[in-house]
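Let's start with one chain on its own, the form predicted on its own, as structure tokens.
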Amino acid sequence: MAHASIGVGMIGCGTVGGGVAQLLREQADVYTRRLGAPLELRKVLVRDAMKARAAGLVPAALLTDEPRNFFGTHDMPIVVEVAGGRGPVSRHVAQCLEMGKHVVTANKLLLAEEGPEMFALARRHGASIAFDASCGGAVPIVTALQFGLMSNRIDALFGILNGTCNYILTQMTQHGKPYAAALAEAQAQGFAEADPALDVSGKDAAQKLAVLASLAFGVRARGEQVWCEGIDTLDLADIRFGAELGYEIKLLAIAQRATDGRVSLRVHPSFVHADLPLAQVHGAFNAISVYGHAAGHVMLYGRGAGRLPTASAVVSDLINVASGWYPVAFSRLRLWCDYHQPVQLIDPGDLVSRFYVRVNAKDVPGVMAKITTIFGDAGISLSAVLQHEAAVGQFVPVVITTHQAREGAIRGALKKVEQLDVIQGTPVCIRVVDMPQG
């Protein structure tokens, strides 16, 4: 017996939207068998219908740049939002929810900044929001946190959440390219935008971390609350020194819960030991290590961006919503941040880590004594010192690694070190991240 098709609308038709349309067209028989009814794309809302028709990603008859036309289309209970951003997109998503339409979105910015409001709006109107494509492309980290690890108290997340940055760092580490050359290569390969600021600043990863932390810890967290440092100031010399010490450099998104319930949320370049699994994630791939009290260490790995990997996650969410089980779960379980209290953050100065420090020091007697005295007075213990031979009296790079120390203490000590007359320039400081045992 043939089942009636399930109508789908779509907002946006760029790279990911084109991939969604492609999968719905090419895998229609597969999805129909799995779902028991065909999925039918009925209308696509875009900013410029003429431009979208020229791109040819979907049939021209489906395209409109008139919201009234889109929202007036009948029998379209699910809407896929792949336009990204906020502003008009936020209003379109809100209108869908107010009409009782389920929304599938890949929009991490919308969720990171307006998630609680959107989830609550969906709940009031009997709708749901599915968003596995928002935080890791094809990597099903959202589904894993929502459902696969539901029995666990999650204590920490360590993630490589931006494929552009990971590609750039791979080029710097494995091919010795300076940052500017590695960025140009990423742009030439299509991994980085013409304006890469969102990626290389760490803000993209911060938005994703806010969404994931909300799920993992049962809190309300927004992207602006994530302490963020990017990769755009990294020097190739530090990557080389780190390698001598046995470390790989990664842009890590880290969420950790303290025993008192407070949470640290941060994105920054990190040295991780070369033997750890996250250190082996290269190119434009993503990976997320999750630490649960019962499951221990669980790691998910895969392509974090791109046309079909992201479209894969969108269509999987679409099938889950169309099947009916996801809306029921959304209505009955209290997993989403509209149910949660605002996150209580740990002061960044109180965070404890090991540190890599590089200073340009004059090669004269007594320099290390002055530096170690400052560190000792701040309660910071050194674990290693690395210096290559140089002519006496020249400024040479001196690399120091520390044992566990407070962020505030290391920053205060480095200000004093910088003021020494035997130090040239500003010291470089990169955190050395150790993974939990699990």
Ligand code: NAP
The other form holds:
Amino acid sequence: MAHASIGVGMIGCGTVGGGVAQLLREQADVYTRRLGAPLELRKVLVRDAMKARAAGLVPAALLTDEPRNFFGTHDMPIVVEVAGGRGPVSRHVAQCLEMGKHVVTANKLLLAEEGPEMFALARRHGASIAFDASCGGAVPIVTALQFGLMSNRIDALFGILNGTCNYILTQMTQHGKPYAAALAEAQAQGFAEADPALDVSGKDAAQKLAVLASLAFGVRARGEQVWCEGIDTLDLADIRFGAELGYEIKLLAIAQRATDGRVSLRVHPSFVHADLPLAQVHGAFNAISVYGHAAGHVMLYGRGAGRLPTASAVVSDLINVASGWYPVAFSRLRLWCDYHQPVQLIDPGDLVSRFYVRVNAKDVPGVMAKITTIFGDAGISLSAVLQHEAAVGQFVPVVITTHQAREGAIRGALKKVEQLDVIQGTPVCIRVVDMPQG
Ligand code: NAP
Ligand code: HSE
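Form predicted in complex with the named molecule, following the form predicted on its own:
Up next: the whole complex, starting with the chain shown before.
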């Protein structure tokens, strides 16, 4: 017996939306067999229907730029939101939820800043929100944290969560491409956000980390609460010195829970030892290492951005929602941040890490002693010093790595180092990140 089709609406039809439409069209038979009923795209809301018609990603008759037309479409119980951003898109999502429509979204910004309100709104109206595509592209990290690892107390999460940044860093380190050219390639391949500053500043990864940490630790974390440094200020010289010392540079997103329940949330360029699995993650791939008290170390790896990888996650969510099991889980389990208390953050100055420091020092007798005395007085123990030969009296880069030290102590010491008359410019400081033993 043929089952009635399940109507799907979509807001946005760009890189990801085009991929969703393509999968629904090309894999229709497979999805119908798996679900027991066909999924049918009934209406697509865009900002500019003329432009979307010209792009030809969905049949012209489905497109509208009139929200009233979209929301007036009957038999459309599920809406996929792949427009991105907040403002009008938040209002569209809220309207869907108020109408009792289930929402499948790839929008980490919306979730990171308005997640608790949106989840609560969904619950009040018997709707649900599925969001695997919001973090990690094709990598099912959201599903893993929600369901596969539900039995664990999660202690830490280390991730490469931004495909654009990882692509740029790979192009710079392995192919010697300039930063701007690598970014332009990432944009051309559909990895970057509409505003790529969100990627390179680390904010996109910070939003994803807030979403994942909320799930992992059972807290309410917002993107703006994540300590965030991007790759836009990195100097190629440091990437090269790091390589000499055996490290790869990665933009890491790190969430760790202390025994008192406080949490550290940070995104920053990090040196990772070249032998570690995260150092082997290249191009637009993402990887996330999760540490559960029972599972130990679990690592997920895959394409973190791009049309079909992201559409893969969206359509999987869509099928889960359409089957009815996800909305039931959403209504019964208490996994989502509308149930949780605001996160209690650890002061970034109290974080303990190893550090890479580069200063431009005058090559004259006694310089090293001055620098190492400042570190010694701050209780910071050095693990390596690297300096290439230079003409006497010239300024030369001096690279120092430390053993474990408090971030606050390092910052204080570097302020003093910067004031030395034998130092030129501002010292560079990059964290060297070691993974827990899982
Ligand atoms: P995109 O290529 O820029 O497409 C966005 C689409 O949404 C465009 O069709 C745009 O129309 C439309 N749109 C924007 N604002 C709208 C509004 N207020 N009402 C209706 N339509 C609107 O973006 P994308 O790369 O597909 O990303 C979409 C979402 O997926 C974002 O949340 C992004 O963070 C997320 N995501 C993207 C990737 C990726 O690899 N690209 C991966 C994971 C998650 P116009 O063209 O007329 O502006
Ligand atoms: N701009 C994002 C990235 C898309 O590069 O990772 C995937 O969320």
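Residue numbers count along the first chain shown, from 1. Note that the coordinates shown come from a computational prediction; the quantities given were computed from them, not determined experimentally. Under this definition, the rigid core comprises the largest set of C-alpha atoms superposing within 1.5 Å between the forms.
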key: Post core alignment: A294 C-alpha displaced by 2 Å or more between the two forms   = no
ask   = Under a superposition restricted to the rigid core, does D195 display a Cα displacement of 2 angstroms or more between the two forms?
value = yes
key: Rigid-core frame, C-alpha of R86, shift of 2 angstroms or more between the two forms   = no
Core superposition result - C-alpha of H175, shift between the two forms, Å = 2.6
